[in-house]
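Here you get one chain, nothing else, as C-alpha cells; it is the form predicted alone.
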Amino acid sequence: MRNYENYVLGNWIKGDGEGTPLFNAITGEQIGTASSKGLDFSKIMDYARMTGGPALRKMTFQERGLMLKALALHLHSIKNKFYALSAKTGATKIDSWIDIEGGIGNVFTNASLRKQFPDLPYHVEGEMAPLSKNGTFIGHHIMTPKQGVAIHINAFNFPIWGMLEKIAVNLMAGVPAIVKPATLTCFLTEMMVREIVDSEILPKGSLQLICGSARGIINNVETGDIVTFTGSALTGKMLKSNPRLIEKAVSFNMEADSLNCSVLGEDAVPGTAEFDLFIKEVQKEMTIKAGQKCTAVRRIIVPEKLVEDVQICLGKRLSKTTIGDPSVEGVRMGSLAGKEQLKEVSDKVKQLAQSQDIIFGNLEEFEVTGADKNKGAFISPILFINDDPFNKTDCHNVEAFGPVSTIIPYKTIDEAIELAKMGKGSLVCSIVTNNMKIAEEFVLGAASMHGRILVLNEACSKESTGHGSPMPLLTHGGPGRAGGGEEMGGIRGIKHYLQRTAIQGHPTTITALTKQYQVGAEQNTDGPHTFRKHFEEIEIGDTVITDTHLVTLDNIEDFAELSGDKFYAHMDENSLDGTIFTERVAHGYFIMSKAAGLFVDPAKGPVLLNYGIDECRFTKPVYPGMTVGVRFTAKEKISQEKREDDDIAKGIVKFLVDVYDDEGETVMLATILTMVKKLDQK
C-alpha cells in the first residue's frame, strides 16, 4: 500500500498524517493514501511564478511546441505502462484508451499549433490598424504570456486526459501549472507526472502536482494567475464565488457536468442507417466510462411516434452490456470510480424515479462478471422514460453521473429544440438526421444553449468521433449549467493564457516590437539581394527595389493566350460600360507573375523554394502604358526544426510584395513564403 506523493518545489513530498484512503474500484481493496497536509500553497505558487514562469517565457512558441512534441513522443512510447493502474479506476481498456492515448494525442495536437505562431516568445495577433491619414501612426496587438500560474482543479473521471489537455495549452502559452486531480483517482495522475518529471523534458517549476486536498489554494491567487475547474456545477459555483478571484481579477474557467442530450430526427425511422446509428451512439455514451463523462447523453429526445421503437432497440443493446472486471474477456463496462460515487449516483437515480419510470436496469439486481459487485463500485445501466417532460422536469435538473439516461418524447422540431434548451446550458448535444432542413433548424435553434453540436448521419459516421468526444482543435465548454467556460479550441485555448495588449506608434517602432515588417516602416536597401542571403543573415525590413516594367497591350493578349483567361475586361474594350474600368485592364495574375519576374534573383543560392502566397490583393487597375515596379521586403522569419539529422537546416521567410505604378501608388500587395537555407547546418 502506497502513500501517493505530491510533486512540489522540485521534489516528491508526502503529506503529513494518514491521508485520504484510495481504493481499487473493482475489488474495493485499499491501494494507498494521499495527503497534502503540511504543504505551503503560497510557496508552491511562488515557485511556479518565479522558477517555471521565467524559464517558459524565455522559450519561443516554436521551442515550446517542440518541447510538447518531445513530451508526447516520450509518453506515447511508454503508454502501455498506464493501462493496468487505469483499470483500478474501474475503466475498461477502451475507457483507458480515451484517457491515456486521448490525452497524449491532445499534447501532439497542441505541439503542432506552433506552426500558427511566430518564432517569438510572444504572439502577434491580427492585422495592423491604420490610425492616421499619412500612415505615420498605426496600432497592432501583441499577446504575451501571463506572468502567473495556472491552477487546474480536475475531475475524477479522466485522471490523465484531464491533466494533459489543460497543461498542453498553458505550457504552449508559456505559463507554468499546478495540477490538482480529484483525490479519488489521483494515483493514476501521479504515475503520469512521475514519468513526465523523470523525462526532464519540461523546465523546473513548470509542472507541480497536489494529490491530496487543495482546500484553500485559491486564497493564494494573485493577478495574472488562471484557475480552471472541471467537475460538478455545485462545486464549481462554490469555487467561483471566492472573493479572492474578484479582488485579484483572476480568470476562472469552469467546465461543469451538464445534462447533454441526443435528438433523433423525424426522418430517422427504424430501417434507416440513422436510426441504427442513434441507438448505437446512445448506448455507447451511456456505458463508456460507466457513464462518468461530462459529455455523456443524459436525455434522449425522440419523436413521439418512435418512442416505443427506441425503447425496445436501446433496451436490447443495453442488455448485451457485460458489467465486471475490465481484465476479464468480454466485459464492456467497468465500475464507477468508487463507493462514494456509487452512493451519489444511486441517490440521484432514486430522486429521478419519483417523477419518471425505470424501463431498463435495477440498482440491486444485475450480474457482474469476474468481480464481487458488493465489494466494487458496480452499477447497472439505468434507462428512464418521461411521458410529460414539460411538467415532470427532474430530468432537466438532476444529473446522475453514471450510466443513467431518460427517453423524452417530442411532437415537433420546435419542441425538440425547447426540450434540449431546458437543460439550461450543455457542453454538447447531438442530432441524428439525414434531413439537412431538420439539421439546420435544430442547430440554429439550439446553439445558444450548447457549446458543441454534432450532426450525425451515415455520410460522416465512419469517421465521426462521436457525441462524447471533445476535440483539441474545437472548443470545449458551454453556457449556463455547463459553466460558461471555454477550453481547448486550438489556438483559441492558448490565448486564454496570454495577455492581449494594444500597441501604438510609428510603423518602424511597431516593426521593431512585432518583428514583422509594417508598411511605412524604414527599409534597408543596402547590401546584396535578399535571395543571396542565408536565413540568419536576413533582417526584417531588408528590401529590394526592382527595375520597372512597361505594361503593353501585347502583354495582356499574350497572357490571355497562355493562361486561357479571356475575361471581357481584359479582351473587349466595347464591354466596359457600367464597369469600374476605363480601358482594357491587365490581368491581376499577370501583374503578380511579372512581379515575380522582377524580384527573383534567378541564380542558385540560399533560397530553396517558394511554397505559397498569402493575402494577395489587387488594389488598383493597371492599364497598357503604365509601368510597374516592386518593393520586395523581408516581413517575418520563422525557424524550422530539422526532422532528421541529414535534413537541410532552414527557415521560412515571408516577403511583402508591394507592386507600385508610375505614380508610386500600390497596385498589388501580397505575401510570399520562401524556404531559405541556414548558414549553420548543424
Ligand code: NAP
Contents of the next structure:
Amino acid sequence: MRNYENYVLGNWIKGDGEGTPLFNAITGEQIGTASSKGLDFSKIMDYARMTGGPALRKMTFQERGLMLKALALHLHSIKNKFYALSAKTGATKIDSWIDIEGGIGNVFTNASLRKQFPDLPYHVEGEMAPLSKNGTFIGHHIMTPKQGVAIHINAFNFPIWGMLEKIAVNLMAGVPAIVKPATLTCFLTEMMVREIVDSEILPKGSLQLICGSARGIINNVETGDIVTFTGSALTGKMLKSNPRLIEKAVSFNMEADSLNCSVLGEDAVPGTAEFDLFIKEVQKEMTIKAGQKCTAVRRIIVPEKLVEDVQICLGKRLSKTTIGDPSVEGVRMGSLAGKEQLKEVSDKVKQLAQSQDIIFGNLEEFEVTGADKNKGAFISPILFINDDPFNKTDCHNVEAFGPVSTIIPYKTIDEAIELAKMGKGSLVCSIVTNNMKIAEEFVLGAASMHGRILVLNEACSKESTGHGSPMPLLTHGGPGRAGGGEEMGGIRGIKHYLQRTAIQGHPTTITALTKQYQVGAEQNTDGPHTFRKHFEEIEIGDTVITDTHLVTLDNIEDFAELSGDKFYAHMDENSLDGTIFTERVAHGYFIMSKAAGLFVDPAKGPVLLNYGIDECRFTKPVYPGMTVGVRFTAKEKISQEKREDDDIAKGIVKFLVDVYDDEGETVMLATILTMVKKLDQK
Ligand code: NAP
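In place of the form predicted alone, the structure of the form predicted together with the named molecule is requested.
Every component of the complex follows; first up is the chain already shown.
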C-alpha cells in the first residue's frame, strides 16, 4: 500500500492524516491512500507564479515547443511502464492506449504548433491596423503569457490524457500549472508526474500535483490565474460561482457532462456500408472505457422505420462484449473506475428506467471473466428504448456515466435536429449518412448546440478518428450543458493563456515591438546587399533599393509568349472598353518576376532558396513606358532547428517586396519566403 504523494514547492510531500483510500477497480483491493491535508494552496500557487512562470516566460515559443517535444519523446520511450497501473483503473489495453498514448500524442501535436508562433516569448497576432492618413500612426496586437498559474481540476476517467492535453497548452503559452486529478484515479497521474519531474525537462515550478482533495484552492486565485475544470456539471457550477473568481476576474473554463448523440441518416438503411458503420461506432462509443468518456454516445437517434433493425443489430454486437479483468485474453470491457461510480451509474440507470424500457443488459445478471463480479466495479452495457422522446425527457437530462445509452426514434430530419438539441448543449454529435443534403441540413441545424460534429460515411470511415476522439487541433468543448467552453484545441487553446494587448504608435515603434517590419517604418539601406548576409547578420528593416526597369510592350509580348498567358487585357488594346485599363497592361506576374530580377543578388551566398510567396497584391496597373523599382526589406526572421546533426543551420527570412513606379507609388506588394544559412553552423 502506498501513500500517494503531492508534488509541490519542488518536493514530494505526503498529506497529513490517513487520506482517502484508493482501490483497484478490478479486484476491489485497496492499493493506497492520498491526502492533501496540511498543504498550503496559497504558497503552492505563489511558487508557480514566482518560480515556474518567470522561467517559462523567458523561453520563446520555439524553445517551449522543443521542450514539449522532448517531453513527449521521453514519455513515449517509457510508455509501457504505465499500462499495468492503468489496468487498475478498470481500463482495457485500448482504453489505456487512449489515455496514455493519446495523451502523449497530444503533447507532440501541441509542440508542433510552435511553428505557427513567432520565435519570441510572446505572440504577434494578425495584421497591422492602419489608423492614420499619412501612415505615421498604426495599431497591432501582441499576446503575452499571463503571469498567473493554470489550475487544472480534472475528472477521474482520463488520469493521464486529462493532464497532458491541458498542460501541453499552458506550457506552450509560457504559463505554469497545478494539476489536480480526481482523487479516485490519481495514482496513475502521480506515476506520470514522477517521470516528468525525474526527466528534468520542465523548468522548476512549472508543474505541481495535488493528489488529494483540492477543496479551497479557488479561494486563493489572483488576477492572471486561469482555472480549467473537467467533471460533473454540478461540481463545475459550484466552483464557477465562487465569488473570488469574479472578484479577481479569473477565467473559468468548464468541460462538463454532456448527453452526446449519434444520428442515423434516413438513407443508411440495412445493407448499406453506413448502417454497419453506425452500429459499429455506437457500440464502440458505448463500451470503450466502459462508457466513462465525456464524448460517449448517450442518445442514439434513429429513423422510426429503422428502430427495430438498429435494436437487433446493436443488441447482437453488445452481446459480444466480454466483461472482466482486462488482462485476460478476449476481455473487451473492463470495469467502472470504482464502487462509488458503480453505485452512481446504477442509480442513474434506475432513474432512466422509470420513463423508458431496457432492451439490452441487466444491472444484476451478467457474466464477468477473470475477476470477482462482486469485488470489482463491473457493469453490463445497458441499452434503453424511448418511445416518446419529446415527452419522456429523462434521456435528454440524466447522464449515466457508464456504458448506458438510449435509442430514440425520429420521423423527419427536423425532428432529429430538435432531439439532438434537447441535450441542451453537447461536446459532440455524429451523423452517419452518405447523403450530402441530409448532412448539410443536420449539421447546419444542430451546430449551434454542439462543439464538434462528425459526418461519417464509407468514404472517410477508414481514416476517421471517430465520434469519441477530441482532436488536439480542433475545438474541444461545447455550449450549454457541456460547460460553454471552447478554449481548448489548437492555437486558440494556447491563446487562452495569453493576454491580448492592442499596441499603437509609429510604424518604427511597432516594428521594434513586433519584430516584424511595418510599412512606413525606418529602413536601413547601409551595408551590403541582404543576400550577402547570414541569418544572424540580417536586421529587420534592412533594405535594398534596386535599379529601375522601363516596362515595354515587348516585355508584355515576350512574357505572354513565354508563359502562355494571353489574357485580352495584356494582348488586345481594342478590348479594353468597360474595363479599368486604359492601355494594354503588364502581367502582374511579369512585375513579380521582374522584381525578382531586380532584387536578387545572383552570386552564391548565404541565401539557400526561395520557397514561396505569402501575400501578393497588384495594387496599380503598370503600362508600357512606366518605370518600376523595388524596395526590398527584411520583414521577419524565424530561426529553424536542425533535424539532423549534419543539416545546414538556417532560418526563414521573410522579405517585403514593394514595387513602385515613377511617381513613387506602390504597384505591387508581396512577402517572399527565403531560407538563409546561419553563420553558426553548430
Ligand atoms: P466531479 O465529481 O465533478 O469531480 C471533478 C473534479 O473536481 C475532481 O478532480 C474533484 O476532486 C474536483 N472537485 C470536486 N469538488 C471540488 C472542490 N470543491 N474544489 C476543487 N476541486 C473539486 O467529476 P468526476 O466524477 O471526477 O467526473 C465525471 C464527470 O465528468 C462526468 O459527469 C463526465 O461527463 C464529466 N466529464 C466531462 C468531460 C468533458 O470534457 N466535458 C471529460 C471527462 C469527464 P476529487 O476527486 O478530489 O473530489
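Residues that one form lacks are left out of the comparison. In this text, rigid core is short for the largest set of C-alphas that superpose within 1.5 Å between two forms. These figures come from a predicted structure and were not determined experimentally. Positions refer to the first chain, counted from 1.
S.K.: Residue runs between these two forms with every C-alpha shifted 2 Å or more, at least 3 long, rigid core fitted, in sequence order please.
M.R.: After core superposition, the one displaced run is 487-489.
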